[in-house]
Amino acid sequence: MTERAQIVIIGGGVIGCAIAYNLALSGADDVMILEQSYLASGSTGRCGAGVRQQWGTRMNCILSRESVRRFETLNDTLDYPGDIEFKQRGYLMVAHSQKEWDQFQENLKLQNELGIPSQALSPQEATEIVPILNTEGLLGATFCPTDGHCNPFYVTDAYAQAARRLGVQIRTQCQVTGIDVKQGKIRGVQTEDGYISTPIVINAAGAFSQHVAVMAEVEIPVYSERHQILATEPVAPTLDPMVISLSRHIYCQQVPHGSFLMGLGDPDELKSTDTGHSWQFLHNIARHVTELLPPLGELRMVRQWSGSYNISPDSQPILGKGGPEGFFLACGFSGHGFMIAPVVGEALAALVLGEEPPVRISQLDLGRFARGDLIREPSVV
């Protein structure tokens, strides 16, 4: 017997149920989950688990403002009996060349027209914030109070609960093997456990995403690269705010147990969807770390894991409709689909239901590509 839904989303990330809960809260019947393993076991539970606001572009600095506004009230909107762990403790991002500073002054003047509260700090000023900051080669940094983290894991957990009250069907363990294509209409999913039919399907596969698209008859120009992150031993509160040197690939953070996490986004990594590890990772991340935050060196490493970036051309996600009639993008985000998740969810929900997005995402459309409307982020790791 035939199994039927509405809308399938494949991938069982934060994206995928964010998603999912917006579509039955607007009301959309027969919504299924279909996740290879288990939720928020792809790049959503091996992210750095930052938010930031602090971006070049108007269109990410958009996406992330409404999503920390989101974040910020989530638990009660979800009702979550728990707590997602969004600590606002801000983002300090330094400058050490002439180039990185100058494009952090574009990008304070963009921020603050948007309502975005970030600063300029002379090297002094910064380490008033970050005490263990070392100012050598300091050009300065900019500092918002409102960016923070969040722990990934209950945010999808969040998402995944109150979608499940509405009705959301969520199948973990569930291998799409093929997308059914007739007549420039998606007609259904294969699964190993069987075929579903459906005329919507959402692609919010992660690190998969074009693999998803071509069982769809879809190319999309993203590619998945490895970034590893290291946790220390819990220690003693030291560090408020993310430190983040664009220059340098790195970003740390003290987690509210104590543990430091760092990750580096090494610009030769190979293309791929390997979530292995590297002793070269330890090697520069310690060497580029204890630069900036020398106490660090002092810390013993408990254990490092990669997660994947799906990236594409500008570095912005692709969101909207790809290919045959029924068949939708949600892919791409280039290592900040976590902290845009909020209103990534409910701009495509309002999509696929053809109402009105809460921000306006046509220009990330799969479409600019062919047209050579890029919107290139300057600011990533």
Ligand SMILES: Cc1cc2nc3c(=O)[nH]c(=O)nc-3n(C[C@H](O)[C@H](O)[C@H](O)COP(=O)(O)OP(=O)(O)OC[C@H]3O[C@@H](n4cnc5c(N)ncnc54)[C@H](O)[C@@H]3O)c2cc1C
Second form
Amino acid sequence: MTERAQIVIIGGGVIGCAIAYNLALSGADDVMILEQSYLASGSTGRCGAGVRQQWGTRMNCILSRESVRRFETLNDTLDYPGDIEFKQRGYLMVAHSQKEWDQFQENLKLQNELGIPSQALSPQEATEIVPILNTEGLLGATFCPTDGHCNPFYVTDAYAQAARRLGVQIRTQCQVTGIDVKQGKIRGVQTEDGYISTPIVINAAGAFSQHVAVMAEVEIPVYSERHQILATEPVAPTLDPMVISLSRHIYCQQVPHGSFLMGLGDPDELKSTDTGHSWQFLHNIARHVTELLPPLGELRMVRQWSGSYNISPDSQPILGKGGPEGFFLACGFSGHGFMIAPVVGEALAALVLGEEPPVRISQLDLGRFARGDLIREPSVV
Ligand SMILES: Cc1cc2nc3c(=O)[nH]c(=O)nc-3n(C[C@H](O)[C@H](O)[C@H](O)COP(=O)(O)OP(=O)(O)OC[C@H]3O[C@@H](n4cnc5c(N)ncnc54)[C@H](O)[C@@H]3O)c2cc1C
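Cool, the form predicted alone is there; where's the form predicted together with the named molecule?
Shown next: the complete complex, the earlier chain at its head.
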């Protein structure tokens, strides 16, 4: 007998799980998540899980501000028996060039106008928040106290558990190998375990979204790029906020159990879904992080891993319809998909059900690339 679902979501990362929960909450029946490995096994479980509202476009400020509001109450909203560990210890964004500092002033105006409580700090004031910060060459910093950090496994688990309670079926170790399209419409998906008939497929396949799109006969302009990350031995609390330098492509934070987590954007990284790691990364990150936060040079590293950014031509997500009737895209999140997942989940669910999304996402459609309406976000890491 052919299996059926009303809606199939490909990908059990934070995005797929947030969409599934919101679909079921809005009354959709027979929603199914198909995940080729385990939940959060992709970029979600490999990410820094930082949450910041300090952006340079109205759209990203609103997506992240609204997501922060959701994160603040997510344990209760999802009736989660655990804790997503949302710690609002702020983000300190440092500026080392006049161009960067001028841009930060522009960003601050926009953020404050939208109710985001970020502020400008002198180098001296920045060291009151981060005493281990090296102020050499520092022009200033911005700080938002309500930015923060979560545990990405628990956030995904919280959405997945709530979705299951609302009737969503979640199948792990189930890879989608094909999408059945006939006369311009989605008919079903082929998995390793058999065929599932469905009129709606949501592509939330993260680093593999371009391959999944091809299965539905659509080409989407995204590629995957490896990003590496490092964890040190746990030590006593030393660093409250996330420290981030956009011009040096580096971020560093101390997580609740005491380890420092740090990552680096490297333009020479592999453009693929490879999740290996390199000694060059260790060399580069050690050099950059000890320039910024010198005492970290004393720490021993304990672990190194990598995940993928799925990157579109403007480094902003692609959300909405694409290709055959019934095919939806939720991909291309670059390095900031985790922090906007709560609102993306709501917005995508609304779009699929023909309802009004809680925030405007129409400018993130696939068609913007053909129209030349790319989004100019100056604060991408
Ligand atoms: C090192 C690093 C640091 C980051 N730091 C941050 C940060 O601090 N803050 C932030 O907001 N974002 C950060 N990101 C980005 C963030 O991780 C992603 O944007 C986000 O996790 C995307 O979630 P997703 O659910 O779309 O993708 P994923 O978590 O990758 O989920 C997609 C899932 O689809 C599954 N899948 C793929 N193909 C198939 C198939 N054919 N069949 C079935 N299943 C399939 C995969 O197994 C995977 O589990 C970081 C990313 C990396 C790599």
